[in-house]
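Here's a solo chain for you in structure tokens, the form predicted alone.
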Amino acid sequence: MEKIIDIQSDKKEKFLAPFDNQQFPVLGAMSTLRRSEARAALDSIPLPHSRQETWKYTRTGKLINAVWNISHKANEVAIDDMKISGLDCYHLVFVNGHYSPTLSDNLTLETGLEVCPMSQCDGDKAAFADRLIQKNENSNAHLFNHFNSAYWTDGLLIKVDANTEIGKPIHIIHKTVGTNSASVFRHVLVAEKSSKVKVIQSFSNGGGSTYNNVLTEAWVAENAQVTIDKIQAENAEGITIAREDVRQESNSTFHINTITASGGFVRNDLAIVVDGENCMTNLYAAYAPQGKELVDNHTVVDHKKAHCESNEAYKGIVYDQATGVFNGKVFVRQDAQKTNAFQQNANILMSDSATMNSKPELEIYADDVKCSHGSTTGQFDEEAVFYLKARGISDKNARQMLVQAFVGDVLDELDDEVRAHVGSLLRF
């Protein structure tokens, strides 16, 4: 026992070693101690593997035995093909793991609205992302959690002034380059009382293996809507490891669309924390890995207040010797009285190779609830695509019909041209 102790705490030592000779951005004390409790936790926790219930069906070892290397330059790259043709918007891009101004819009965007790169804040701004920036103890923290709290490089803060609308989406790029490159980012939203945003987040990579680490922390303050698109579309020498941390106050409403297009390894975290009355949460997702990529789906929706809503609704088509995996949980607390929670996870498998593992979980402590949850994992029907080969279909397009009418419900939350885009990324 104690030598596989040595060589998990060799690999772990071996993993993080690049990392730790970093020069990070300083906010103020408060982020600067969470730097250092990460660091420390990283320590005692021990490597992802199968007997962990958070990591039973995905393995890390394609990420933990990599020597990653972090990019200090941003490096001037394409990125025309992650524009959403058509759709007005502010274009803030991150290369690299770090802010790139030539490739950006102008910082000053609009009345009511502030937008700082994390390494560019100082004074108010710097104090203000210090005061916000989180330790991590939801219920589904992890390893790479605290990676992200130990090493985040840049990231952006965006502000919402208390009753303002912000007119166009904020469209974050962020493209990863070259051999081992590896960019670890850290966003704060803040939507004050009675305001309204919505972010669109992309990733694309490029070259060899590539590893993005994104935590994005929401707050969403009384009668706000903060809605957020989340692309992601690499290669297979792609990992991702991305999560949402998001705390509603009443009357608010939180709304985010994941679409995994394309990616080897895709790890999804989001834990929502309903700490109002009245609150909508929305979690949609499509995801399509072909080839032996995995998508992993985690999700974690908290209701402590009574009279809120929460809907997932998550759909997947597995190719290939593709892995999928769902993992969501809501929690309904005893002071969560008229609570209406669903959850909802539907897959395809498309090959007998295909792995779908999916497991939806309730756990109410309210007894004025209505709550349900469910999964279907299955194969095409195939008296449905004969009905359309019948009327002149082909089989290849009588089966990609019924894919995108499958995950059409999805993808109907939306914009249209987000939705255009996406599906020119989706490889049905």
The other form holds:
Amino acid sequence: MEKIIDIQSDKKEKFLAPFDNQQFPVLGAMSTLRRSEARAALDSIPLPHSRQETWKYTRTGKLINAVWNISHKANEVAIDDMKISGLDCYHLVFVNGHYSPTLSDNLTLETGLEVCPMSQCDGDKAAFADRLIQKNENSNAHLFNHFNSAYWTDGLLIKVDANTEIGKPIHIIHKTVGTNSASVFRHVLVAEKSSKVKVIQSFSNGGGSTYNNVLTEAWVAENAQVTIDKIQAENAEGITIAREDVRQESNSTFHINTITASGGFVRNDLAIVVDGENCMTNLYAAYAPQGKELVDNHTVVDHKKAHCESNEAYKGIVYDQATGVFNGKVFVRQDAQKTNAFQQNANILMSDSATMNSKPELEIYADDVKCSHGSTTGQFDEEAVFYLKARGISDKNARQMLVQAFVGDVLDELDDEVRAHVGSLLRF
Amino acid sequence: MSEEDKIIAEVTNKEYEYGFTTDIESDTAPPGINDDTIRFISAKKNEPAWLLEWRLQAFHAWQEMAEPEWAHVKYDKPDFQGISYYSAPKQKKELASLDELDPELRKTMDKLGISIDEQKRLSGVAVDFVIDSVSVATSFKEKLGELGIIFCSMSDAIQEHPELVRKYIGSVVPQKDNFYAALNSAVFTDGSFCYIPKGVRCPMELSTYFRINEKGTGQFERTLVIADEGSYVSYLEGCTAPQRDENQLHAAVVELVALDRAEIKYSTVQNWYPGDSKGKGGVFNFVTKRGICENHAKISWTQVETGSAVTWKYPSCILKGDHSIGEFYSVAVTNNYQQADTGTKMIHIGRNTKSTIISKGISAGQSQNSYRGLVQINKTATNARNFSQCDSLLMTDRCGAHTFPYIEVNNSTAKVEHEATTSKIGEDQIFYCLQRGIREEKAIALIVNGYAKEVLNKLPMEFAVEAQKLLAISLEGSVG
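After the form predicted alone, can we look at the form predicted together with the partner chain?
Full complex below, order starting with the chain above.
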């Protein structure tokens, strides 16, 4: 037994070593303390293995056993294909984990909106970000979330003033290129009282294997509305660990659409704490892993206060030898009476070698609630295919239509331009 | 005090009805467990050498294992060295008839409502009655014997049918399966054994009543039911335990083997002592139940759980054969400070296998009630089909209802559906009843019974009545 632990800690040290001796942006005393706390946590938390509940179906060997280079600034990359055609939005671009001023729009965007790369925050902004960072941290953070807290190199601080509606979506583009290159992002999003903002995050990579670790912390204040569209379209060599830590105050709305079009290894953790009454929380996702890809979605919605509603719809189409994992958890605390929580996970397996592991969980401590969840996994309705074929539609087209209809209700949540963009990325 | 409060007080203050102790002299092993304890048990039961070896293997594996902590329950871990692993009522003489039974024992049975002679004459149920760890009375044995059915205590089976026991024991739940199964394999003292020969349809419901009797003894029974090709058996198991202050451990193992085209229906009404209204005492019920289905075989588990301080129980089906069927119907009621983590596992291996899971949880008081289930469709399980439905009913604002379903699908032809809902009794439903002159207490009983009907309907007649009574006792008026 001890021998195994030795091997484990050896492995972990090798994995962490390249990240330890870096220059990190300094915001202030608090964030420096958070870094060292997170570094200590990395020492104490064991490497993921199948006996751990959060890693039961997901093997991380590919990530742990590789030797990662800290990405260097590389400005000469093409990102035009990541832009959403026809969509009027602000572009903010990160290449290999660093903010790229040449590829991004001017930082003075509009009144009531403050946007600043974390690496460039100074004065008031640095103090503001310093106060907020990791304040929200959830107790269920896993090894790679602590990894993010210890080693983040850049990200965006986005602050929306009270009573402000931001006219255009903010599109954050993450591009990582090179061989064995790793990028660690930390975004902080604050939507003050009665504000409204929409953020699009898109991810793409090029070259050899890449590792993106991105953590977004969001505060949704009273009566505010925040929408995040997350578009993941990396190649089979890409490894992504993403997490959203969200706190909602009363009367607020938080909406996230996670579209995983491709990616060798994708792990998404959503941790939403609903800490106010009359909140609305919507989590939608579509994923379509092919080849030997793996998509792992973990969500936690923690209802702490009464009269809230949450909707969750995760839809997956698993091809080839790919693997899909869904683990959704809804907590309804004792004070969260009159909660309506709905959770749905539907999957289609397209091949005999495809695997889907689904675990929709409910933990309920209040009695006057309506909570339900459903999970289905199956194959195509052959009768529906036959119906279409009988009307002169080819087998391939018929199946494509049915797949599109299947994920349609998730894609419908997107704006038209985003929907068209995502449609071109999904390889149905 | 409002009517509602009165009802709550009445129910929560209700003492455990079946709490009494029988005074029978026992032959008890000193507390603690080591190789010698196992040798003592084995020698006491006059067992063959292979079984002792088998027990020791299990014990050595157990020593290496850690107690599982993943279940959604909290309790003080039992002190395994503080438990006495053998306790047999002194009953050396062979009985010619049931009339020769110890009068004390007879009284116990009468209090439990199982009058053996009445059962023998009227109901057609053969009762293998277990007090503590040794089976003391077996009825209807002869009648079953005519059909070639073997229904006896595990100890007798080991003496009289060692070849069958040796072939099947541990074939479904291996010695090293889990912490409690390993402990059971090492120290099991008795249990029931049942063999239905090829093509025989067992004409009566087989039934066993278990009781924990001796103070400070754990109960480790082992049940083995083998249904040979084309046979059918319906097996009933019921539990009541006397009131105790310290926690008692119950770690049983049940193995079912359904060979080609056989069908086993296994029903349980479980009513171990749940502890008092403050959450003190009560039985720990850590049970491993599993069945294996060969081609075209069917195993159906039905359980009504109302007892135990802590329950940790997952009756499972391994659907190994093609066209085999697994079913799980469960009603789990928790009140006061009870904790239940229960559910099932359906492992689909064969082609065209089907499984159905219906689980109804009812939580009241400050109890925690969890459903934990696994549906696993393996690569080989072409055209597998599963339907799961887990509903939870919450009676107060301080109890919890949780659902942890695991769904693992490795075959694209599978159809797996899972549904779960959690809610409290609808105020409109109660209002509807009140409006029609049905008192609130009655209305709740009506609604709960309707809610659990789907499962209660699956119980054999003999048990359905008892189960309904238990539900009523556990729940009437406990709405918050």
